[in-house]
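In the form predicted alone, a lone chain appears below as structure tokens.
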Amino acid sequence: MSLPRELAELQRRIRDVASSYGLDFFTTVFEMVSWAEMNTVAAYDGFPVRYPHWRFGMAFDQISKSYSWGLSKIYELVINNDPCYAYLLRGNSMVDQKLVIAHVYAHCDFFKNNLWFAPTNRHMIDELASHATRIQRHGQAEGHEDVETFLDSCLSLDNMIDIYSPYSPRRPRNGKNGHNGDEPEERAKPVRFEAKPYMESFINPPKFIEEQRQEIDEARRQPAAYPERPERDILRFLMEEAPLRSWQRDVLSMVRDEAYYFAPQRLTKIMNEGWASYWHSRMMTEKLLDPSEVVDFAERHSGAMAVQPGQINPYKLGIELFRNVEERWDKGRFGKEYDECDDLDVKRNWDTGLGRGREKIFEVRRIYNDVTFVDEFLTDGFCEDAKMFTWEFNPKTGRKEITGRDCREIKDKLLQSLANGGQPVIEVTDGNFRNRGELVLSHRHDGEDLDLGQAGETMRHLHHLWTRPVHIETMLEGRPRRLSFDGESHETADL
């Protein structure tokens, strides 16, 4: 539905204000929905077209049980897209619709202008409607029941990709054969050093170019390593190496590219929930607000601000660490005069007048994501002036207790959380172990163990797409151990 005059009107000078801020984003479109449509939205992941399954459906009642119990509200959805989608809900009241409104603009600005988000498919509305319409034929033609069985194990493995390659060339990767294009003589010969003519059995000793011929020799007699370097993309293996009908194939580049759109959301979710809420925090009370407006908005600001005991509020931190780097750099807080200052109170008065905070925050936006953002901004002072400290659950007590007030240390937590979107990170070593075929993966161990309950089941799906045994070798309890499914039991082996 689209908006009412009033709110249509509201939408357009809310743009101009946002625009003469300086922020820049696609054109955007609003649509005025009931909280029914609200929530089934949600459930869709904020499109209005998916594919059948029940994970939408179980979605759905959750966040429809939460709205009618009065636990949650969804105040706004916008979509990564070009032109930019949005859902204003019916029945909220102006100083909501506005607060909305500002909030949206600053979405849709961070979409556009981060570097993370750049790989991403600006239009993917309507690739999702393709998927919809893919799956629904595949079902026709093969069996809703199966589509929808085999669908389950690629969305239960929709985590286990490499984030990050994106952002960087793909590497050509050896297959079955262990043969990735290059010949052989191509791609390894004895190493010799130029030398005069003179020189040459001193510089380059027969001996050693012999010994080096046979190394070279022997390592091609040996079975290639397969994959010949660890793979981070394991959906993209599966793709390539799993005994996998087309149709299947299909599905799983489907849903192996809606994993790659959402992935920078997981990857800046502090930074773009921070940047929405700074923007419409100045927009709201230096250019829209009515002096009727001002306690409902800090009611409805207050709220989505509010940190619970021991959490991590991504709204709360986002805007904190923004409002503090432009004020740094408005003031000139930054350099190695003002970290090589010993004197607490010319620091807490330091005040160059330089004047680059709104410059800053822009480029800030534009180039980091949480991981980078929270590294390099998060600083002692900033802990400090938030309270911020590191907190272990006590069997004893059965408590939650603080710990620690170390900034490094709260900051080395909350990167560990950040890391890999907040994943383990999982790759593929070897595809054919045991030259029988079955599939290794190995778990970079970062002193949190896996959950076995949720390793047994990725193994099973695994093994549903790679129709062999599946291994995983991580460290339990300090151990290194190989989590083992065939396809019927489970088993745990020491390594």
The other form holds:
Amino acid sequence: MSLPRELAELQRRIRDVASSYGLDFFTTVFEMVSWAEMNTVAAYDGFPVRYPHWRFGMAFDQISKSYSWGLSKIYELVINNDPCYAYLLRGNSMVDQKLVIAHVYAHCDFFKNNLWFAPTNRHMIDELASHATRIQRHGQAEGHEDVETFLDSCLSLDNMIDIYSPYSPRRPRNGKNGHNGDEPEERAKPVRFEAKPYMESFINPPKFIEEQRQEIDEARRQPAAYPERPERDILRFLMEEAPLRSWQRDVLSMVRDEAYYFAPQRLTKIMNEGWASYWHSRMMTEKLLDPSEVVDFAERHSGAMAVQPGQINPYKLGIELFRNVEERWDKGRFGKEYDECDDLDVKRNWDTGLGRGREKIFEVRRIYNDVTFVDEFLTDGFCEDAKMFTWEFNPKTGRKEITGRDCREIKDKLLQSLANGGQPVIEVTDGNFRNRGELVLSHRHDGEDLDLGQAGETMRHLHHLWTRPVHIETMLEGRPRRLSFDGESHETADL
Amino acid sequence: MVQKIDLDHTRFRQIVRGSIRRDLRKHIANGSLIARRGEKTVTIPLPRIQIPRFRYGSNEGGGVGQGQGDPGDPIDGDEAGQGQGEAGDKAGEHELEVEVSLEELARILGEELELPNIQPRGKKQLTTEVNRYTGIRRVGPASLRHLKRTFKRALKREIASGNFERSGGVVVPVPDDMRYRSWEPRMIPESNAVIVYMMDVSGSMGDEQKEIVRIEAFWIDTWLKSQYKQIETRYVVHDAEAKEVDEHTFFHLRESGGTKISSAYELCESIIAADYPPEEWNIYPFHFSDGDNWSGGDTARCLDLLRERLLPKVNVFCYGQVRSTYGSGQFKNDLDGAFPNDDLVITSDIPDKDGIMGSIKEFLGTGQ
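Got the form predicted alone; any chance of the form predicted in complex with the partner chain too?
Time for the whole complex; same chain goes first.
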């Protein structure tokens, strides 16, 4: 439903305020929804139409329950699309609606301007609707059960993408299917330099040429690596190499497209929420709030900033980092001179009157993602001011305990949890293992083991697509191991 | 868009239902469901239904937080409720809890154990009178006036009398046109049932045995409730003598001393005689014991009581023998010996919690 007049006016006012601060967004369409509709849309990740699948039903079940038990309420829901769509909950108080609208405009600015969102499809709302139709059509043709089972398998692998690949030119794959092992088209020849006849035996010594020829022959007898180099976009590899029927390939390609569409949101959670919170707070306190609304706003805002023990709240960390960056660039607290200053008192009162804070945060929101953002701007001073700490599980007491407040360690741990969008890095290294068409994935272990139970289940799904035995090489408790699944049983072997 | 989520939601519920069914044996053996029973529903904890992915395991490596505290300070709240060093309670990791109506649960139980629907005893069926609105009559209270029929009547009359043309199509009913809905009483078969639980609470029945009885009684209740419109439950405990108690006492009472089973059968018989005339009620006595009786003489008395006084009145008499360290298990042999081919007596041996499912099947599998 479109907005009632009062809210429509409010929206125009907030839009103008946001523009006046320099925020630059797609046209934003607000829809007024009941809580039941809100829960539905939330279950669909913000989109009105998705393909039929039980996981949306499960999400809906959980969201509705936690809403009806009063545990949580969704305030804000906005999707990266042109135009942006956002939802307002009917029955919210005016101050809540203001807050949400302001917050949403900052999100839209972020979607439009942050580089990591640049490759995303801005007409995803249409695209997802078309996915829904296509999947339904496949269901009608192939049987809904089969399509659902296949979708389950695809979804189980939907984090097996190369989230950074949209930002670099696509490497063409040597699209040959290893199962039939075709010969490469052209035979390589020994390199022979041009030479005058009388110099021939010196410039191209026959012995060397012969050696080269033998090497080439030798290399040809060795089967070519398949894939040529490890590939992280496993979904693409499967699309091109797994023995899929055409509807299956189509389903897999849709799952993959959606995974790539949602990936940047995982890469910029702290920044995106931080940016939106920074701006709603500024717009509300500087321009929008009635005096009578201040207390309600403060309560709502602090609720959003609350931290759970041992967890990072992206809203809070994000807004604090943005404010910190703005202050540092306003006061010139960066660079060689500042870093090398030993006098704490001088440092604390350092102010060169540079005044480039605003400019800097706009630059940051344009080119950084969570990893680079934290890496660059999480300074010692910030860690201390934000009271950050590291914690670990203590087996003796059976509890999680604070281990320290060393900024380096904090940063390491935080970055590790953010790297690759919080997903393990897994590549396909061999599609013709043991020359029997078996698939080998390698997990690049960076200190944390895979969840074994889930890995086993995921391999079932992988096998469903690949149809030949599948393996994953990883480390378990410090030892390199290979987990295998041949369609019937799981096996674990030392490497 | 709301309808579409309903489809997904229904599908999800189906999957949940399938999962309950698959793990029914586990749910039955593990008595935790009983504590979660509400008036009409039961909450079942399920392993999270989810799409598995390659992902990191439990976060034993720790993490980063924000807030006050010194190194060594615990951050996970009060010690209470932590239990057995189980950490890794990340957000969104909690178990899935689904609410299932008892009716639905009974259906799942029925499907899984292939329980036949119960045929209430034929000739003794009880009937109730209900009113059904089936006809039309000319007198009645205004609240039952049938407008359409009334106007049809009036229209017919007006047309027949030629008034219709003259008045320009205005139809005014007169009292004679009035039609009212009428009802007629119908007899519909209605079956009521009473369950009389009897349990041996003598010293040899330990907590574990009582737990088994409790779980078994829960499932029997669930099934029979789905089969009868109205169901009553009575509880009798006995050691050397029997007394009637309420549900809570029944499952929690702790007694010691000897066992005289006949005392329970006598009490059961008198309860039935007082409140449940067999022509009107389907009667289900269930007796649980570890199989020890005071003396052969008392056993003989029990068999007499059964044969003469109880069996003629009941749908089926069920005896569940819970295995205990001390019990000899003799009573089941005696029953089996005395009623070798009698459909009315079902005995079942319940060695442990895993045996509950089989025993339910034995008790309820005949559809009596």
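For the two forms, the rigid core is made up of the largest set of C-alpha atoms that agree within 1.5 Å on superposition. Positions refer to the first chain, counted from 1. Keep in mind it's a predicted model, so treat the numbers as computed, not measured.
Relative to the superposed rigid core, S253 undergoes a CA displacement smaller than 2 Å between the two forms.
With the core held fixed, T372 shows a CA shift below 2 Å between the two forms. For Q212, the Cα coordinates differ by 2 angstroms or more between the two forms after the core has been superposed.
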